[in-house]
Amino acid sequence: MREEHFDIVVVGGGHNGTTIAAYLAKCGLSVCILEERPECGGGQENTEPRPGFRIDPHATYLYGGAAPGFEQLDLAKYGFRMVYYQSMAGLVTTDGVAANLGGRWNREVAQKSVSYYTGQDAVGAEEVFLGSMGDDGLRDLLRSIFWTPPLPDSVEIEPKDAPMWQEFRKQLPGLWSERLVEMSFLDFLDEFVPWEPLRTFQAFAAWYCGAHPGWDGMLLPSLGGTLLVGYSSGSPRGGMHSYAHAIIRSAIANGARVITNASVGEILVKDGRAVGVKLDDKASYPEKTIWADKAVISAVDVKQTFLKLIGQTHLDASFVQKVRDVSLKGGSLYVLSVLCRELPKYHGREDAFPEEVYPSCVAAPVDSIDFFHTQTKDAYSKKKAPVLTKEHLTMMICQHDVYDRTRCPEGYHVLSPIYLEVPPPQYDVEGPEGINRHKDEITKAALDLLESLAPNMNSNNIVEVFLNTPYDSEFRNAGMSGGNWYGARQSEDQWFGSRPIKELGRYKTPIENLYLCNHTSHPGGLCLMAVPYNLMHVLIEDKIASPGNWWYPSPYYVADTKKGSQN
């Protein structure tokens, strides 16, 4: 059999792996993507448990609207289409409050709805920003948070001078104060958002969209997740898989080769340099060794990369221990999908959620910030299945088909996903299968709570219910380590150049020509095309890639002078 040689071998065909392959193929490099599942896309997955009903087991909204990759990779040319929503979110409490929070395309809805309950122009955290910046300003702030590569080790800056805070001062000079740098998002909410249900909603929204709002020093990354979804204000038409398919088509059109059912057993290292990969015995591809003449890029998580795919003899023992210690506490999601005949009709004002501006996601119940704290304690402190009362079961209930009828047949609706935060399987005090042992009672309690808030969500309305726990997600998708879409905790010590650890903070590794491109690297989870965009700066520095004039770097990019620059 002949040997297979490529310039670049990408291990893992999820969102980040396919995107970096598309970038490098457009640079004219020969690229091979190796994916162990039958289909690429990773978390950008839709499934049809019944024909015509599309549910989201993982990712659900477009968070990457500010990404340079949409134009750099010509995704519209390869089939990407958006559906924009007139209302992104709403909130419901157990005592009859139902407030429509609108979205980017319909901001007056929120003002009208919130003022009905408060008697004043109370606004949320996003409006503090959106009301002061135009769309271009918000895009630039988001890019400074997420689409900016970490600085070289030789560059030291104060936290207040990080790119995201430089852009913040530029866009919002009147709001700037040094004390913001040390704030958590909860601190910010306490000061700027007076209405408790709205404050509670935004705490939950931040937790489900990014860095936990209770972590000090993470105000902008935490708020940034909610700003991302607000900036995009919609989802790919047909579901997240259409986003994945556009990226994959872009990669293939530029010459990348995609091999599925090709699980990698080992990243080959010779004289301290990554030279290729060896497929394991389960792989259906006949060639078991595939050589990389320029670089191997691991698009699987940091723990699998160094604890499974790289032989321990190639690594320092203290480095290996740091990798073992990387925290997976982040976003481990219990995911329900409900097929029904009617949308939920929540108690409260009958005109709160009219069909033409029905919220695409409803957070319920959000009576008190104490609800947020009890759920956090269940997931992070008690590390076990939630207590089955309303204070512990606040859910994010999504219904995309209000605006995208490709999601289900006429006469039906799909509530998918319905998210509930739970502990990662690895940390569950009852063991990895702890949540699974309680899934029947958790599901029943969640549906009972939903019916108490929306009385029409009863057995006459609900057709079928589907579930995947974090443990299920691990088996469904190898990239969802811990059932965790963050990949690793997004806190101050695992952010920017410290993510996931300082030695790996700029996508480079102790193994020459081995690079990381996974959500365990900066900036983390969500399908942003941000990790590959940031990695491109480093690959250009290292003279692995040489893009054409379609490429533009982050304005906050700082070159490693040891390697040259992109100028």
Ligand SMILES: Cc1cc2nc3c(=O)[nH]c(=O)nc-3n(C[C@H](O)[C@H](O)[C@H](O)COP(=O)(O)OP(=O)(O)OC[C@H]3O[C@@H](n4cnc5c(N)ncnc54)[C@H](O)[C@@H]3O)c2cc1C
The other form holds:
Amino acid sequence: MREEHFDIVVVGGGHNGTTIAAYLAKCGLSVCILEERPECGGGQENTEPRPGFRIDPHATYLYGGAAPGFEQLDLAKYGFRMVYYQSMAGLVTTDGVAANLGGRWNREVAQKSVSYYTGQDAVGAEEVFLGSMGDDGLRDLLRSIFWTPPLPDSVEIEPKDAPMWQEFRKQLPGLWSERLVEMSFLDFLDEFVPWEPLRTFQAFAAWYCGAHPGWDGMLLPSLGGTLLVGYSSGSPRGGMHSYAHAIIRSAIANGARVITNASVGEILVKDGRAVGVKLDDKASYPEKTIWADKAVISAVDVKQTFLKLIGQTHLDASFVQKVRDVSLKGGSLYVLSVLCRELPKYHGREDAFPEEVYPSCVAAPVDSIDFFHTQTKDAYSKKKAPVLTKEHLTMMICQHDVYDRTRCPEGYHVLSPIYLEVPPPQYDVEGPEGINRHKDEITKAALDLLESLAPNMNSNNIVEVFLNTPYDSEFRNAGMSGGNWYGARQSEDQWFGSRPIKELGRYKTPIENLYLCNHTSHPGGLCLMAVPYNLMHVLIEDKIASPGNWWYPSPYYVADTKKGSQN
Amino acid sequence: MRQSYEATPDVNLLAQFPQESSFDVAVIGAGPNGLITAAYLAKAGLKTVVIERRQEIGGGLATEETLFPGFYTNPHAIYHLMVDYMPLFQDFDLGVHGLTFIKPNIQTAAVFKDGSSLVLCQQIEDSKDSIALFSDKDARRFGHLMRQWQKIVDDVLAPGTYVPPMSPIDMIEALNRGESGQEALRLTEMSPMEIIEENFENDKLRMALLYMSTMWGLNPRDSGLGFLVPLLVTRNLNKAQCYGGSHKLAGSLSRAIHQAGGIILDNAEVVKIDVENNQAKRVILDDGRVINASAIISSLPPPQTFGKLIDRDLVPSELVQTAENWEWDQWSFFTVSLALKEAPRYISEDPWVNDALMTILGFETYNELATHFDAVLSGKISDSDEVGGHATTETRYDPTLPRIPGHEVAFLQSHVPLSTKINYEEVGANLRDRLISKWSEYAPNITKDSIVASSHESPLDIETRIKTMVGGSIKHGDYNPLQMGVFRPHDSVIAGRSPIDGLYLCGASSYPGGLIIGGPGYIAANTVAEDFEIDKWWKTPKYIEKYKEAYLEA
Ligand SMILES: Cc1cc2nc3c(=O)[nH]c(=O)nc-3n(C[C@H](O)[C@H](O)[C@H](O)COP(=O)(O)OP(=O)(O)OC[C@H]3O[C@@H](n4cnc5c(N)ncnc54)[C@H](O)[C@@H]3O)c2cc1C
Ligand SMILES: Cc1cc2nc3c(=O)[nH]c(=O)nc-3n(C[C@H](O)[C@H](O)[C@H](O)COP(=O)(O)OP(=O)(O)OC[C@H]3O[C@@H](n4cnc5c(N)ncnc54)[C@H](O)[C@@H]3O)c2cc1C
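Now show the form predicted in complex with this ligand, given that the preceding structure was the form predicted alone.
In what comes next, the whole complex appears, and the chain from above leads the way.
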């Protein structure tokens, strides 16, 4: 047995936990990451359930290309490699429209493909941005949205002066108007994207990686999600878990200790301060109590942190209720992985998707914005048996192997993931396992619909199908509440300084020395290294971390001047 | 190689691992051996990179969610036979990374349809209790023999695993210097069957011991490698399971490598080793990246290292021949994994059977087992009646594998011919069903209802996952006298040092061979350290020093 003391204990070795560990280790602190699963990475995961075939049960695209972390944590040195794609996206409708939307590195294909239907040059909302900003401009705009710590309570600003709008004005003065601040992304699409399938596609795309497009005041966070993925237009070589490898290796090389199969059962609190953690009995580590001399960082979701890991005796009842009420709606993904011999040949224009520019993600069917409304209504409802008509089943059908040959053997393709948004299991009136009782019908309906859109997706072509429902995802990754890609609805009420609730808005908690670093904090889901980057500002402020000159803060960072204040 | 259409050439957005880089040491393959070599050398201060084709490191040290979603298994190595001896565990404190092995007392069981069973344990007296139910004489003999064999293992066989091999003549001379060595030499000339028949009379015990001594690839009827029988049998009574999955050993080693400043590059297949003036210079990766290194250490078997990666004209002719004539393993494994609502319960009167780390089933007699191996050796899958193998309830000692509480994970593994001889895409599903039904004959609570998920892995799948295991060759090449000892892979490769300057070998196709024993990796690390003239920060374990004094330094 050893008495284990570290400066910092990080609970959860997912994307955000490993990244904050790497940051703090690089500051010279002794850091220990405790991860429940056999492997770190959390949502940044690839698995090989059939030899040679790698699937993406959760995260699939690199959204974090604009992150300072790549440079600050030197991920290139630790093996980070990208594959940039010729085409990121395409759209398909039930009545035979098939348009290739290209990506940042190949705009011509999109222009050609879309103008075939619209007779016009402009392609879509992103075009306005991707086309008119260079790497640096786009990077800075994205950083102002995502890589900026929430402002301290004491700072009051007009919404239009929020960092993201300040940067927007700077980068795109010609587009700026005060009206934008109040708008929703759907309002914006109505104005800028006249072609219905494209508008529908963009609403879906935004919903899958940003705020719901219908929410007023959330235009930029909503559009921002699609800009994040457009910025680098590709994925890490090998899949998202390779990106996790680079982060973990950076952490270890800087001295962090990583312990896997180490499930934390309790965060120890003494006199209102977090002092360490206790591991579950089945953890493989011989010492079950691990002390944190400077801080405990909870990199698991807010609900688990306060409803399970911290004894209620340390918390105020009204606070606990607020945590219970954090909304999980939307973002729960039903994930199919289909191994096949041929890529889908979508009906209509079969020549739209030649293999060398095959869209990495096909949204289908996206006939009209009604499909979008129908499906979002489903995902936000408490309904029982799923409705399985085509308007309810728009899918994001992803494949990477055309661009990244490490994903599967020659002669095969892997459609993984195929995402379908469904209600979170917690809100299922049949109970959380309800969705699993319907999985055969849902899978069948989804595959039938796929076959109707791409007739070659028949049983001769399909070799094997793997499925993880949001309920399965929660089991596989105890931090992923709701099997949800963001852990807490990304609405204005749960965004920036109010994410997940006001009391926790700047990563601090009612427990001294306990900080939050999970996607349930700002800026939410996706593997952006943004939660840890933002948290770093606060840890520096609290004199826990003092980085070397490799560190640079957000230009929009405002220090909390109430010295030593703990909420 | 498959075509891909990356848009890379002119995109330069994110900093990536450099197109060209230079290291002191580049290790090809992050299996147990590659990782061990790298861990020693990185900690010695050499700038080290390990290059791995797969996304996950570990090679045979794999723990993956093959029963997707929700259940991890160890699709390859699970029984860690040499944990008590591997110098690695003395030299590295891998416990700080959470590495722990479970070595249960009840090790190997054999179950029979009549409800009888053998339960062989670490504690010899416990084993004797079980054997005595069949034969008092065998029980007593077992006690004596295990003590004798354990001494041979401690004196010569285990230490020999971590010391470079010698020519057969020198070896004979050396071994003759002591009693244990002499007995090892005597056994060498016998076949596994002869050794077992010489000692035991009970048919069921004979069956179990034959299985234990040959399951890793010794031909039951061939002499020449009989000295391995004591090693394999005693180690089969001292296996350990890695808590959290076998991959945890790989993960812990990788952390030791990173801590020491080493780099691991995954998703990176070496497609070429450049040799100039008989000096290995650099490796080329499948994405065009170039890594220069003073020492290139390959864990790949000869047909790959010498037959594929290096220009043929630059390979010494004797190694071209080795590459061309290399004999792959004589058999492989076909594994069926199940996620179950409850652990398999065997039809045995002895409840301890269910606690065994490994359970042999499907063979009622010694003869049946021999017939099974004969069939496999002749390239056939045994007929329905003879199919059998060894089963393990993985969750018995490792509750971390299932993600969904209240479930168990178990596998049954059977010996089958390599995929060069059988079309597993065709027969795989049928064989899986036969194995499951055979298994449920011995464990009737395995039913359609109790099976939550199943998967199977054929020799073809093994190779698809791990390219070094050609045709499913789990040891990277057959164990026969011409490919063992100093001849593994060829006697021009000395202690891992190939005749090409700067090129070393460290994989299972090098002495002493396959399995998670760490011998090839340890020997290569020592050789490279000597060639770089660096101080070895590690000390030779005492039991190896003793062996050297008694047998090698006379
Ligand atoms: C289906 C799906 C698709 C997605 N697609 C993308 C995408 O394409 N691109 C993208 O960038 N992002 C995507 N995301 C989002 C991204 O995966 C998450 O936002 C991200 O992984 C969140 O990181 P995290 O560290 O906050 O949490 P997680 O990654 O969930 O990590 C939490 C970690 O904590 C561990 N843990 C939980 N409880 C304990 C405990 N008690 N003790 C110890 N350890 C514990 C878990 O095992 C896990 O490893 C997707 C998510 C989902 C679900
Ligand atoms: C089904 C099965 C069960 C087994 N059970 C056991 C057991 O219970 N106990 C036991 O001790 N042993 C067991 N083994 C055997 C054991 O796993 C192997 O003998 C051992 O892993 C060999 O180690 P190695 O490091 O030499 O090579 P490997 O483990 O084969 O590793 C070689 C590595 O090199 C990589 N590679 C291949 N080509 C390239 C390239 N061109 N460039 C870069 N990298 C490359 C591979 O991906 C792999 O990771 C089992 C094997 C199998 C298949």
